[in-house]
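The chain below stands alone, shown as structure tokens; this is the form predicted alone.
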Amino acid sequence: MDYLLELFSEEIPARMQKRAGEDLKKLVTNGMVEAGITYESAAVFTTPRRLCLNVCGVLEASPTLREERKGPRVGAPEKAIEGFLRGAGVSREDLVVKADKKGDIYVVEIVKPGRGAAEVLSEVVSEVVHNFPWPKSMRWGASQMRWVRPLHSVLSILGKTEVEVVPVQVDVPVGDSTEGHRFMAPGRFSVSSFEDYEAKLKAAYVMLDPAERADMIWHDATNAAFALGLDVVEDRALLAEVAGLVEWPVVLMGGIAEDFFALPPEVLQSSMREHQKFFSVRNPKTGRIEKFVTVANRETADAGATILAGNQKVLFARLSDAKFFWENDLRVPLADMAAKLENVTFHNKLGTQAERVARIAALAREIAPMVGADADLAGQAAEICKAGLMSEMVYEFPELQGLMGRYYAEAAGMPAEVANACEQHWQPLGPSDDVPSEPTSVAVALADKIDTLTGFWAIDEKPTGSKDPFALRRAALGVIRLVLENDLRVGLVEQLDRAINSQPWKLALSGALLNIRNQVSEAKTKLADPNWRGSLLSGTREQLEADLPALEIATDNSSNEYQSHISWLAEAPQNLLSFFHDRLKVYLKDKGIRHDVIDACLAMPGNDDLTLLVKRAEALQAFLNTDDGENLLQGFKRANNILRAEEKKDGVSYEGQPDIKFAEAPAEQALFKALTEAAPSIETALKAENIEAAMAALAALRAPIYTFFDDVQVNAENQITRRNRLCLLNEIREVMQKVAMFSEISG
């Protein structure tokens, strides 16, 4: 049997349709399975006016279930037996005595008869409809039901050749009928199966599958553009949204007045996409947006001419506004735009946007030489990178921030590196966003993100749990991607320390402390003068004497707060570096690096150089995937375990230098020789930051270490020999842990 459900309503917002379809499918099918009704497959479809679920291969009835439930022991108090009978829903005659480990007990067999699919579906669908998880819902008329928009009817049929209407407990008609297109095919019609339903809907100008509607829109739009030698600007999010706005898509192409061709293409795209849901059509020869595509929900006698005329009239007004904003902004020098940032508070403890820009500029100049950028260009770019925020265009289209800054910088004749940095300093905004590669852009982008992180760290506004109101995790990932994908060598701790100590909260606390100390000093000076009697403005001598203890207490409190903050700031760079490491672990795990390999590299010195750290992790994982690496790790584990056990037992450390003159066995002497030869090679490779060569030098130790453990007894009876061999094991540990902290690796 197959089950077909349609919930027909007023227009469902496009942004809610996909999630609603997924929820409907999950809730209904899960409810069926929990009730014992299985099925073969299920598919969901959405249009602006309907949610549809088609379930194939539905089991006719749930199976009869038998459960043996154990009760009290024989001879138990009567109240215990009666309570068991009530809970099981049986009478005393149904009880059976059976032997158990602790004696005879009462047992009852409870039979739960199967139920027909129609009964189960009626119950499940009624529950789902009344408790559907819409983000927003409403009541209408006298109904107490809630739905995203007023619900008109429910189609609910079950069967294959002969179908029955499955009742649903709702305040609207339930049956085997639905409606077609609101304007092109009004009126209801009955259906007998999903195939019949889909075919009749299409005949009634309703395309049920949103993917089919999207494909049709894109096909017709690109064909119409191609015929004119133009390209439709790809916008998958807009395509999905428009497919959710229409049941019968009709693609129409309109023109844009030449007055607006001079506007930046992104301005035209944003205006048309956000306000009109239009696709932009680009001339590939000029790069200009010259036409638009709109999607109507019906066919008309004039082939959409009236619709296009109305759309073009509204679009002309929208683009006229955009042109006004653009021309007004071009009249304002960038320096004047940037000056307006003094009136915008970034955070009450971190100052204004202008103060933040000054910090970013100073930091960008420091970072510039490390990333191959010119310090003056980086500073110049940082000083104007936020100016676009004060433009009328960005106020109207916030999504264009950064991009408009580039256009304004270009219009002002700024160097290309400066203009590009204005656009790219926001990036990357997420794990899939592009990463700037131009040195000036990289310097400003790093400075911007580091200032954000250190600012909120300095005032102890760190992310907690799933809460991250200031997007600090995203900023940290942005720094990581900027460093790694540009192969930069940046010591993060130094930059974090510099940035944290430039944050204004420390200066504010210092100023508050100095102010109150000055008040106390001034009060004591006045009271020490026997001739001072006070005045109306400064107060009387008696008032000052009464206020002095409170001022001294306030001084102590302010001093304690300042010292506490200074201590916090001293620890903040390392604290923040740990935050970076946590983000880096997630980043590397997504790239297939094992967590224990990451920990082994994080435990090494210089772990604030993320590029070197990642190279070490990649080389170490590749090494451990070889036979030499895996066997050498086991040799290290064996040496480390013996050492820890013997050091604990003896209460001493075996970190002394072993002496080859006490080496008795050939395998022992061979290991001495191998370690002596490997150590300089490893040191040379590490100084050259050639991690692969260091791993190769380690590989030469595999055979001597294994032969040593096979042929030599470490805990010899001679104590000098024993100590020398334990020191030799420590030498293995120290040589290997110059490359990575192998003790952190599992296996």
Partner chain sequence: MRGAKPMDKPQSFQDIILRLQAYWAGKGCAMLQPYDMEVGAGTFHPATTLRSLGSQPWAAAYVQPSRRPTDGRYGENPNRLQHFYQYQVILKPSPPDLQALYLGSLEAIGIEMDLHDIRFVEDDWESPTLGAWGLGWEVWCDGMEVSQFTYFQQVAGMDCKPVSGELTYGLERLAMYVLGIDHVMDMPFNSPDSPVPLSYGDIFKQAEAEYARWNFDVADTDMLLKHFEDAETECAAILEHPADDPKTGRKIIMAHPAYDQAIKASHVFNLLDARGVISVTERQAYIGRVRALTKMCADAFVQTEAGGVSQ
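Residue numbers count along the first chain shown, from 1. All values reported here derive from a predicted model rather than from experimental measurement. Here, rigid core means the biggest group of C-alpha atoms that superpose within 1.5 Å across both forms. First, how it differs from the form predicted together with its partner chain.
Once the cores line up, the CA of T161 ends up 2 angstroms or more apart between the two forms. The Cα position of E67 differs by 2 Å or more between the two forms after fitting on the rigid core.
Once both forms are overlaid on the rigid core, the distance between the two CA positions of F672 between the two forms is under 2 angstroms.
Next up, can you give the form predicted together with its partner chain of this protein, since the form predicted alone came first?
Partners and other molecules omitted; one chain follows.
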């Protein structure tokens, strides 16, 4: 048997259709299978007005289930037996006696008869329709139902040659009929199978399968463009969206007036895509966007001429607006645009956008030499990097913020590095976005993100749980990727400390404190003068006397607030560094670095130098994957365990310098020798930050350590020998921990 379900409604938002189809399929088929109705295959289709599910090879009825339930033993108290009968819903005659390990017991066979597919489907589909996981759903009229938009009818048929309507509990008609295209084929018709349904829909100008619609759109659009020697700019997201806006796609190509060719191509594309859902058509010879493709939802007697003319007119108006913005913006000097940032509040505790830009510029200058950029260029770029935000074009098309910044900087004759930085300093915008590599861009991008992070850290607005309104996780990941992918050596804490102390909230608090202290001292001076009476307008002596205690409390509060802010600022850079470390762990985990390896490197000094940190982690993970590394780690664990146990027992720590003259056993002497030889090369390698070489030098200790443990009894009778051996183990632990915190490694 096959089951066909269609939920026919008013227009479903394009962006929700795909997910809704997947949910419908999953929920209905899961419900069926749970109730014992299996099936062979299921497929789902969506159009703007319908969700359709076709399930083939549906089991006619679920199998009868027999379950043996064990009861009390024979001879158990009557009450227990009665309780069992009640619980199982059977009578005494149904009981059978069976032998069990502990003797004879009562047993009953419970039979769950199978249920027909129609009955199950009716239940499952009703349930699914009433609890459908739409991202946003609504009510309509006086109905109690919820759906994404008003539901009009349900087609629900089950069978093979003969079909029956499976009832669904909804307050709209349920049957074997549906409607075709809203305009081209109005009216209802009945269907008897999926094939019949699909064919009749097609005859009624509805192409059921969204993939088929998308293919047809792309095929017709590229063909039409090809005929003119042009290319359609590929845009899969737009294609999927447009396929979700039409039931009967008809591709129409229109021209763009030459007046608009001077606009940046991105502006044309954005304007057409966002507002009109048009595809851009490019002339490969000129690189310009010269035509557009729109997709209508119908055929017309005039072959779409009216529709195309209308669309063209709307586009003309939109592009005229864009051209107007573009030309207006080009008339405004970049510095004037940047000056407008003074009127924009970034955050009420963090000042205006202009103040923020000044901080970014100062920071960019500091960072510039560390990333190989020219400080003046970086400063200059930072000063205008946000100017584009004040352009009319970006106000209209926020998604073009970076790009327009570049265009306006170029138009103003800025150096290429500066123009690039205007665009690239926003990057990376996400884990898969490109990371800038030009030094000027890198300096400004880092300064921008560090200012954002330290600003919100200063006022204790950190992300919590799923809430990250200021996108601070993204900013931190941006810093991490900028540093790592450019192989930069930056001591983050110093930069964070500098940046956090230039945040304005501290100044605001101290100003407020000063202000209120002045008020108190003024009041006290006035009251100290016995002749001072004050006035009704500015406050009388009585009023001031009454107000003074409140003022003093306010002074205390203000002072406390300032003090606690100062102490928070002192710890905030470290706190922010741990936030970076958390993001770094996520980032490195995705790159396959083990959690404990990261911890072993985070516990080392200099952990605010992310490049070194990652180099160390990579070297350590590689080392641990070698035989030497694996064995050395075991040796370390053994030494560490012995030391910890003995140190605990003796209540001392064996940090003294071991002496080779107390070394009795040859293996002990050999280890002394190996250590003396390895230590300087490890030291040298570490100084040169050559972690691999340090690891290689450590590897030389593997064999002597093993022989030592095999041949030598650490806890010797002789206390001097014992102490010397423990100190030797400690020495080994120390040397190894200089390379990485091996104690953090598991296994």
